[in-house]
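The chain below stands alone and is given in structure tokens; this is the form predicted on its own.
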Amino acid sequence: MKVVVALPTRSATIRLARRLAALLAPGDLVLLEGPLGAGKTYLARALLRALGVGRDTRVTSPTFALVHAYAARLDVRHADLYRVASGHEVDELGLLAARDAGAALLVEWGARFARELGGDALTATLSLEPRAVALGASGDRSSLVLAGLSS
């Protein structure tokens, strides 16, 4: 099942992030895909804010650090795998271990490494024209999250 949500404004993105935050549980994997400038980091920031990361904490793209950790309603790892070349490099980042320990993962450019991240992912593919997100699920848990978003 695919669900497409129009995101014509920043407010629409924030509303989606709040709905998603209410559904996320420890160990969930959200893959953020789309071209540069489509809003992956903006959606991640809105989601982290909705999970309880305060405005006093800067939420930026982990492009160069590769992974940022946040404590909120859930333990969250926000990763950017744009510059990562292999599954071995993903393994070295410890994301699967963090997920196994209960962290939720928000991973920009992560779809090609879904297996290394443990599978069962909600994939959010953002587009520029029109501004929208296509949501898909690859397993039982992510299908429950997707069903909650589509209701």
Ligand SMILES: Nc1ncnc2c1ncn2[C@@H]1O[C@H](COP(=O)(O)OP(=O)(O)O)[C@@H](O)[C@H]1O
Second form
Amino acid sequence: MKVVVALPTRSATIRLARRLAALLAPGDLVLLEGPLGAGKTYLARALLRALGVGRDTRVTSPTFALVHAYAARLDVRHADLYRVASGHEVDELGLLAARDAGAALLVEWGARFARELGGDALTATLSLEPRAVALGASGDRSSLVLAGLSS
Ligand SMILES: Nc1ncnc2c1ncn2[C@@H]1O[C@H](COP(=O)(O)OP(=O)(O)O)[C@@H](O)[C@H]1O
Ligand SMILES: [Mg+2]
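Could you please show the structure of the form predicted together with the ligand, as a counterpart to the form predicted on its own just displayed?
Once more the chain from above appears, this time first in line as the rest of the complex follows.
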């Protein structure tokens, strides 16, 4: 199943994030794909806000730290693997260990490391012209989340 949602405005992204956040559970993996500027970080931030990360906590792009951790309704790791070259480096970031311990993972540029991240991913591929997101799933759990989104 593929679900495509138009995201012409930031508000549209926030609405989608609220619906998706309500479906997320411990151990879920969300991969954020698409070109620079497509809105991956913006969607991750909207998801974190919808999960309860308050305005007093800044949500910035993890471009340099690679992984930021948040405690909200779920434990969440927000990662950006743009600069990561090998699966071994991904292993060292401890994302799979965090996932196994119950964290949800929001990973920009993570699709090429889906295996190292434990698979069963909900992949959100953002596009710029026009702004939209195509959502796909690669396992039982992510398919359940996707079905929830499309219903
Ligand atoms: N749905 C949207 N409509 C309009 N602008 C958006 C939308 N989503 C994100 N943006 C804006 O696009 C810019 C780039 O977003 P960002 O999330 O940093 O992209 P990425 O992480 O994919 O490189 C930001 O200024 C952000 O506010
Ligand atoms: Mg980004």
